[in-house]
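Next up is one chain by itself, shown in structure tokens, the form predicted on its own.
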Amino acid sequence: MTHYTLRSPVLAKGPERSFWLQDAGASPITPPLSGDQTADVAIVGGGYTGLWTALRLKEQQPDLRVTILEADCCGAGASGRNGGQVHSWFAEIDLLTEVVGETEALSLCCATADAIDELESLQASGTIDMDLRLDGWLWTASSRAQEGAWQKALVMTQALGEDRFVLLDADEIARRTGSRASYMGIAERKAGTVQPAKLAIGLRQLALSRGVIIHERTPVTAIEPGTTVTLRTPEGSLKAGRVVLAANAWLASIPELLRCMYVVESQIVATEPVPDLLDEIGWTGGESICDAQAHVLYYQRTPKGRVVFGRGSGKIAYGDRIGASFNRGTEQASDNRRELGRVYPELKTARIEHDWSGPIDCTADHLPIFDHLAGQPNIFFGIGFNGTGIAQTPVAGHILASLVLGRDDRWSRSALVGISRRKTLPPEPVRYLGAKLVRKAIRLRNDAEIENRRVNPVVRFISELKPGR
């Protein structure tokens, strides 16, 4: 009989926790699962995907017994340590169209815009205090090579009658960001920033209030399939008729999922509070900002005047070997510090008070995949949010809930459902060695392009071997 063994997450502790988690403060931890328990639906993972799925299930069947098993505390993984950027899928409408077709791509993009409205409503009603600021999302260029990276998305949205983006010039970008590093781009109007750990904690509280059972500090070590699935934990077991796997990078332990996903380290820093300096340079809003490098920069000003600044793609995991080093980048965030000084020379002397990293799950086409495990019609999964999930995981919750409940609707029929039709990656060690080589080439290319220097043709060729765009 098939038996799945999961690698126990290596938990970030103390100063390795993200600024967001430390800023949100400690919440009472629900008791770990002990003894033998049962549920109608078991969810592995208490981040955004797991929590939204639980909430969607309860919306449709309030009497359903839903239990979440979380290895740490809810939101301790990628959900509580990301860049806090809130924007829709309209920026990826070209990628979506390649996978799901134009009609569904538009539908999914609109669904993420609806999710932003839902977040706004949750905050306005006082249900979740998440520091949501919908001051816009800026996608910018700071070198010739980055110019027009947004053109496909802009043209497609306009052709579909969606007025989502506005063009930006250098003066408008400087006015909104306080920086002259970027000089052209676009902005999504209904987008912005959030305190991601507060959002996760708020979703947890909302789920508990609706009767979802949550056991934190309860890693799932093994899954025993069957008509009734058994989830093994250190102090007990949970039996459920249906299971949802929503554990982000840690699902790389399952070989059929690993074929379609890879794990990279994200790295982020946060400065000391410098509100007066930021006011002086004109950066006063809550916009989220990205540039168009292959290893994209993303940053925001927090309400209290810190700068949170991240850069995509740190180290690569070999298979599912995600060790403690992923919680403390070996490069000591040198890239982030260097780029922060380039984008904001005024902040070169600002103290970096927080420096954190962690694993995230990525897919070859940069879009999530939903399905059930092969031969296991009652074990579902959602993987591959690629670091973009705040407005996307509410949609994932709809898809997974419909799959769990056996619905025949727009969500269960989504073309994001079905792992067999999606791109696969090479086996190890080819995957790992190739990824390291491509990563190095991308870094060299970025460094040249940011200074408008000529890129070595060999470096350019290797850098373009990366999956996705």
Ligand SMILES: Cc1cc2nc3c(=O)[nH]c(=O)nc-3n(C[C@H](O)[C@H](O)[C@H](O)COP(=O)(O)OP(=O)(O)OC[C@H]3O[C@@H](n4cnc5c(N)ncnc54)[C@H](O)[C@@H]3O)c2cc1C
The other form holds:
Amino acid sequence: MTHYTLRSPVLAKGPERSFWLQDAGASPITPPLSGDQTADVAIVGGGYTGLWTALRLKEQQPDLRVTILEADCCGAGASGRNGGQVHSWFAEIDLLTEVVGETEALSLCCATADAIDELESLQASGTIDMDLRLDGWLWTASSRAQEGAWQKALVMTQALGEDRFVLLDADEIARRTGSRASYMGIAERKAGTVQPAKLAIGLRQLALSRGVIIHERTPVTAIEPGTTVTLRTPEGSLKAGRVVLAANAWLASIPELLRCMYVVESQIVATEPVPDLLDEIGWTGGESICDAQAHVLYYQRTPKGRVVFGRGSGKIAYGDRIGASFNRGTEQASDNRRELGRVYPELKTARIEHDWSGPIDCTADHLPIFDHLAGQPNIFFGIGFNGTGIAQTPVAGHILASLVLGRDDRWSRSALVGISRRKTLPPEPVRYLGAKLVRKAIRLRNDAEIENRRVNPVVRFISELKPGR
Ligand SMILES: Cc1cc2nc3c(=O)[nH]c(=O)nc-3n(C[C@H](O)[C@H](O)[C@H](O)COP(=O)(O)OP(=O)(O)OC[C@H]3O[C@@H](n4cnc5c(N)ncnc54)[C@H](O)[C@@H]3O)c2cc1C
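Here we have the form predicted on its own; I need the corresponding form predicted together with the ligand.
Below: every chain and molecule of the assembly, starting with the one above.
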């Protein structure tokens, strides 16, 4: 019988934790699993995916015994470290259409728009205080190569009769962001920013209040399949009839999943609070902003006037080796400092008080995959959010809950379900070496394009070998 071994995450400590987790404050940790326990459904991973899945299961079957096992604390992974940019899938409708067809793509995009409404009502009802500000999501160009990156998605969205985007000119961008670095773009109207760790912690509280059992500081080290699955942890075991693997990038430990995914690092910095300076340059709102370079820049102004500024670093993990540098990069955030200074010269002297990193679970076609493990009809997984998860994981929760409950509905029939239909990647070490080369080329191309310099044709050719778009 196949057994699966999971590599435990390297835990981030103290200052390596994201600004968001530190800002949200410590909430009491639930006790680790000890002894031999049972559940109807066991979920591995207490990020948005695991928490939303638990909540969806409880919505449909309140008496179901659902237990989450989390290696660190809920939100310690990407969910408590991300850029806090909230936007629907309409920006990727072209990509979705290629993989799942037009009808399903529209349905998934609308589901993420509904998820944004759901976040809004969770905040409005006082259920989760997550600093959600739906002031818009700006997708902009700051160099010639970036111009019109949004065109396909914009045209397709409009053709489907959805009125989500508005065109932006240089003055409008400057008015809303306080910067003239970007000069054209689009904005998704009902989108914006969130304090991501507060969202994760709020979902955790909600899950606990609905009777979900959560054991934190409980890494699952091995999975023994069967009609009843046994999850091994350092101090005990959990037996469950059905299991959901929601451990994001760390699921690269499972060979059949690694075939379809690779893990890259994204780095973020947070400045000291500079509210007066930001007010002065006219950046007062809660918009989320990103540009259209391959190593995308994403940034927001927090309600207290810090700038949170992130960028895909290009660093890739070898297989499932997600080391300490995926908690905090080794380059003292030099890339982000440079880019922050380019977009906001006024902030060149602002102190960077926090810098951290997180692993991003990427798939070859840039979209998530849901299914059960081969030959294990009761062990489900969801991987591959590709750095866009806040409005997408509530949808993942629906899909995974329907799979677990054996429902035949729009969620279980989603064309994102089914790993065999999806692209695979070369094995290690070819993948790592190839990816390193391609990502180096992307970086060189990016750096040239930001300055409107000519790109060396060999660099351009190699950069275009990347999977996805
Ligand atoms: C730096 C960064 C910036 C991002 N920016 C944005 C953004 O601005 N907007 C957006 O929409 N999305 C963004 N994302 C993506 C988004 O954060 C993710 O898609 C989302 O958080 C995925 O949720 P998850 O629950 O699948 O993963 P995670 O939050 O990573 O949860 C997985 C959990 O599994 C736990 N775990 C791992 N192994 C084990 C084990 N063996 N046993 C038990 N538990 C285990 C981990 O500790 C972790 O808590 C970003 C991601 C990163 C890393």
